[in-house]
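In the block that follows, a single chain appears as structure tokens, in the form predicted on its own.
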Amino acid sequence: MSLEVKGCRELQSEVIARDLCTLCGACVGMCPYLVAYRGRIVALDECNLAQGRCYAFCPRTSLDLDLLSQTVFGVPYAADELGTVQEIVIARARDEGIRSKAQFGGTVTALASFALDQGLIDSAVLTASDEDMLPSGTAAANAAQILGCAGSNFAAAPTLAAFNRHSAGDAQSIGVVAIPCQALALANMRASPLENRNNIDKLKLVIGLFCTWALRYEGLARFLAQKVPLNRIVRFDIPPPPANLFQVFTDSTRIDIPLDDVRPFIRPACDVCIDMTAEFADISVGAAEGVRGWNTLIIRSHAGRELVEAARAKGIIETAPLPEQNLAHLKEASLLKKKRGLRKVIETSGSEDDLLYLKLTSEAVKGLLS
């Protein structure tokens, strides 16, 4: 890999001073300068680095999707609907528990123990929210912890600094759930020549989640507290077209508010970004539409075939075949946010020659525009 040199000033005028900061955290947590200050990356100091790991890590800096494939699944990458796919199915946790409490299948939550429970690592990085709804990353060590972070927020989380402190301490075999900008950046430490210095070796499991958009914090909690305490809120939810909604749950009632009344709390990153699958996590994991109680599980790379098998051999989780319409609705929207990231990309830096973060071939870029 040819490595940038570039530190903390490149990626502050790069990056975060053009409204492409995903505020995935991998910048956060490895040094003094930068941290994460509620919905914000903010910088403490001048840091003077020519070369930084803030810079090399961030999935908004250079990604070379090739590069990133081959080093992931060792296959150059798939500049298609969906990626490293080696299969696609329903499923849901057969613990009615985790279920009642999850997002929609509880799948995460049950693979995500399942993996701690089996040593197939010692803890998981995971997002956790506050009493006023404000996001971030936590490192669970057990099932109870990890059904804690059950779940939906919807508004973006430093997750990966948890990643970064965690690792530098005494756990030696992590899982990270992800949405896929934090995958992509993880990918990004897994390539770049500088990884052996943030333990990356530590990482041996990523569960992706389905993501279209995540929300700026501040804007949204301002919002919301007009309508309800932030310390009342549980959970939130987008039903599936054509219902337009996003629902906020309390213990005692729920709250219906138009779609477009949240659209504008959008981070203006995720306009650019091609991915809504997490195409570089180990298995994949989103709602499956028209399937009440179900996931859409996608599988891959060996690791997440090893724990899928694994898991529906010991009854953890059951699957079903995807239904045929659900494959291609899933297609269709992954393949629409590649165009209008693309798309927004192309108009942004005002050329097809100039992808801002991504590398990606004429070809690659034809092929999915077309």
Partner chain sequence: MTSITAYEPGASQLLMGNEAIARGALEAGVGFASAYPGTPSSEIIGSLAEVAGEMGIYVEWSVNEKVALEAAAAASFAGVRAIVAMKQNGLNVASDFLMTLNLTGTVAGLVLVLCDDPAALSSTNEQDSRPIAKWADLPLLEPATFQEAKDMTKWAFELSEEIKNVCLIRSVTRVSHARGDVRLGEPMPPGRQARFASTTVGQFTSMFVPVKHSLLHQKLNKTREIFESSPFNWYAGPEKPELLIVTCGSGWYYSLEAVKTLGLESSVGILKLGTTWPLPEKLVQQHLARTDKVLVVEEVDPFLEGNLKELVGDTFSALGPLTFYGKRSGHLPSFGELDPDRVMGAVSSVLGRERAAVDPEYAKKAQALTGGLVQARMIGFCAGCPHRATLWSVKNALKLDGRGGFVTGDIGCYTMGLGPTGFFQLKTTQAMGSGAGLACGFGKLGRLGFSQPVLAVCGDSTFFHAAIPALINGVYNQSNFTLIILDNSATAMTGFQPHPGTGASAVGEPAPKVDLEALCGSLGIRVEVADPFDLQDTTPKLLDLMQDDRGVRVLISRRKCALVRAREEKAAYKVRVDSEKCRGESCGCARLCTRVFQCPGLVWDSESQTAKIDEVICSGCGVCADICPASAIIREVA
The other form holds:
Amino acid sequence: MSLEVKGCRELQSEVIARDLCTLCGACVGMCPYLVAYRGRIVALDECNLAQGRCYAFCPRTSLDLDLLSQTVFGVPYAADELGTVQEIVIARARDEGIRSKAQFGGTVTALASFALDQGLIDSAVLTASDEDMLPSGTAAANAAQILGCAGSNFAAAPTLAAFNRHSAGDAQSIGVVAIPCQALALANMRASPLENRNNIDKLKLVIGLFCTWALRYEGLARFLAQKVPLNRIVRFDIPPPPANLFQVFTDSTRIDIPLDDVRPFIRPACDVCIDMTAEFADISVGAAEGVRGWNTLIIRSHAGRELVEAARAKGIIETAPLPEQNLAHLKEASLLKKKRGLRKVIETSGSEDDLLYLKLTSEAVKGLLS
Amino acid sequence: MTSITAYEPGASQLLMGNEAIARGALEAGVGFASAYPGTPSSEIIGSLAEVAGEMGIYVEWSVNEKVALEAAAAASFAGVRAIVAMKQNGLNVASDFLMTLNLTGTVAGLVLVLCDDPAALSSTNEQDSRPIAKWADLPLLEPATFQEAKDMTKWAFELSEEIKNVCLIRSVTRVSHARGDVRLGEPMPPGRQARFASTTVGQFTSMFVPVKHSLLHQKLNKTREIFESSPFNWYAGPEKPELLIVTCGSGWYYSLEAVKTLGLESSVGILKLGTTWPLPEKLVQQHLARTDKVLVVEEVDPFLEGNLKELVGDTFSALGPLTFYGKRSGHLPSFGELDPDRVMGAVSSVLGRERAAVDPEYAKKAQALTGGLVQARMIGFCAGCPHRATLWSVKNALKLDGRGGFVTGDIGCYTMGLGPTGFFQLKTTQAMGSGAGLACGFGKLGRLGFSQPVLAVCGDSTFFHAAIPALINGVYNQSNFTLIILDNSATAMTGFQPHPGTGASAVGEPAPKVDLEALCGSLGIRVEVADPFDLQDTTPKLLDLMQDDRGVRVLISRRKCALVRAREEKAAYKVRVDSEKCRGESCGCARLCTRVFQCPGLVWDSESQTAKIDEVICSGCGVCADICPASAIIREVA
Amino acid sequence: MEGKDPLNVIVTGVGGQGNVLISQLMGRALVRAGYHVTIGETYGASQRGGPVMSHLRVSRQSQYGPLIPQGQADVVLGLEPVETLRVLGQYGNPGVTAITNSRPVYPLAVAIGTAHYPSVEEIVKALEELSIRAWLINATDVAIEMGAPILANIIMVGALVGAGVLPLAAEEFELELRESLPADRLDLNLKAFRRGLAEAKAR
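Given the form predicted on its own, corresponding form predicted in complex with its partner chain:
The next block holds the full complex; its first chain is the one shown before.
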């Protein structure tokens, strides 16, 4: 597959119709044609352009990972377990209020608020859920709004639609909290060869989130509605293995659902994903397995390093070395996702020479699959 | 323009075919006229409505064709001459009543005018109505000229009273919607006292059907005798023509022109028949005996052709061998319209003559010079049409819903919603009311695996005409669909005739206004009202109705027809395009307004690469301002 | 054109230009002058941007059918230039007179940018080569100057009558205007008709 930029029609036939859409939202919010509606990207009318930003930005159309890595980090794509890494630590917010509200260590909330506070960004685009737990992107301009977005939803959200809309406005420096496919799309925006750009130059910070998969909202909502009215749900959680549970919290109760009951709602686009750790973010954050109340924090870019160091110096977060066996486990998990994703890609296309949306050398493929 | 009642003895006046028919009725002293509008029939009752007060007659737009015929039959039963007009599809609605009215017969003259639309210029089918005459054993007259349109109508009342039954007149678009000079007679006021009296037992009932059927045949035989000497039938041509053209209605002028243009006056004769059922058999046989080659020229089906052959079959020994040419032989099409060129082609072909229709040199030059310059003018919704706005919301709601929902369509301006200016939303269009009727069926397929949302659309006039029974059926049988009533407060397609929802009568007087919301609401179903120009309100409302997914729901999408608004009120907005903001063809718009929304008030200026407003065409509805992704279309309160 | 029987005139334009009205006015005036007249109208979709064509057939001897055979038009009166070309292509012949308004009414395909409208040069060239006499008249511009673009139709009738191709004197048409139009619209229409006559005289 070449790096040719095509248009909306091809986005629909090559990505959406083939169930490769991650619902990142990168194609939404720039034109009147594509909208996100309850977990789907919908084309309201046919756009007849041969080339479009929708196609160029999509993380499931031809991805030149080397080009993206050069654009974001100035180095070629690592093609290893974790991508470009400067340092890996465990971290948590110092503020207990944040920690109690957030999943795990509250690092994301603390760093995003800090970036706002420091004027590194003037607003942050994050994901929030409505009363029916339908997630969507939202722009936050203060710490309280950021804290309101804390916690995981697990249903895929078109967060980048909010980035596209928000960046078209008065905001000048924007941070985005992104799952891996969204971080990829943001890198795609930076690397886009199209003359007609969005306002990607306003993007100053990407905080990536580890992600193994995301769920289809419609399916999940229909399933959950049989158990509890959606508007009573406050948050979801997936406790660390071996629990194998999907937990649904209301104000007063917790409903434990076997994780296998929820798996059917995993978006097929996640099956072909090879990025667990948001390799194209400035920093990536996930749960630190086995270290309760802490996050794993991967510092990838210069900007990421500066932010983490300043936050550490000002006492916003605290960090500690990542235990050796945790690092090994993280790499193993990430590699496992890459292997699964690649195998699914090859199974779908029927050939090692056709990686659907990925552009990787055959050495890289061999290396990852070995 | 002067009215159809003007009269100056001996003078001629230019009349539309439909006006000539109306005038004929006035000259016959008609007292009652009713119809449901339908192209090409509407002007018959429409022009009578204009003079109803002056002439002291009663004229109504009925709710549908069946009721129109029933109402007119009542007038006939009460001794008042009555006329009913309908297009071919309307006859199908009225035929249930007609097929027993023929048995009971009539009292005062009752004339039913059927206006067919060959080539379906303004119809959903191309039905030839004439077989109903044979089916119902009723006399059929076919005017060929405007003079005949008037004179036949006048005489049809006489005939109807003589045989005490309905008399049918069949017109076509090229008679009804053409104009010609007509010598006028004197209009007569009705001058009869209306009174109903059943003089024999069961006279107006379905008692003694076989007896009445037999009586009907006697009436038909009597009619045939009368037709033998009708002045509406004549022969022109040589004593022994090489070819005899038998023609009726619109075929007469085309045949005449063909013979003249081809210079065949000495070898081709024309038998022109004005009374085509029952055939005046003696007259016809006498003329068939002149020749051995017969070409039948008629629109649309080979009705006359078949009846002639039937007659020849009965009298074969007397006539000798005859070769028939026409639709069965393939010399003329049994679909679409006839025209002088087609008839010339048929005559030339039968006689084996060469004929170049147009100077071939000129045709070649014309093709070379104009071929690339002349584009088709596609029809579509007018600027500011509420249907475009409603269907925009329908399209978006169906796309967002994503379950493969679709629209069953109906008959009216909004039928054009099957094309680009309605975003190809209508997937079916058959008969009046059948959008809702089809939806009833689709909406019951759930247990057979069907899961698509169903939307039916119909206009306000169509709702009253035939959608109400379908709606009630849906409620009673617990079907699952949403009916969208496109209430533009007019019967717009046929010329803005009033209807039960408009609050005005046919003659322009105030009339009770039937309340759509109350009527639908009385069925105990969910009824919503939306302003289609408010896209932000209409789309979610539609989505919500669609996803309600149980039972029948109604959305009344209410906004006056743009053409009516243009007459009655000032434009709401002055609309302009900020060309600085217009994104044109670039990514982020790709000409949504001119390419997709396609309002004729919006023009793509390829020079400046921006959209523009055509101020002469723009109706100032302002809807386009809401779809522009760049807020480049600006509407200011006018 | 004097003496041609029947005289075949096609009035062509787009829905809303007042084609049917002027055909009727001419037809009524000709009936008053003792002619047999037939007008065939094709206007199924006239209010919705479709082409509208009236076939006017004028004869001393008898009434003719409502449709003119192909290649048999004697005069084409166009309210819209491309519609005039369309009619010439089907009904024209080397002896036809073509008098047309110069102002385009864009078809939807042109308005929405999927088709191009021909240039004035292309139109003039085609008109001249396909007729024995071709007049292009800025009737809409004159009408706008007079205060109402719709008057273009009456101006065009003025040009037609002024060209002497109809067996109809200017006074006879003016009489028809007086008979048919309401008083408040008469003066402007008479003025428009005379502007058309003047256009013809200037040629």
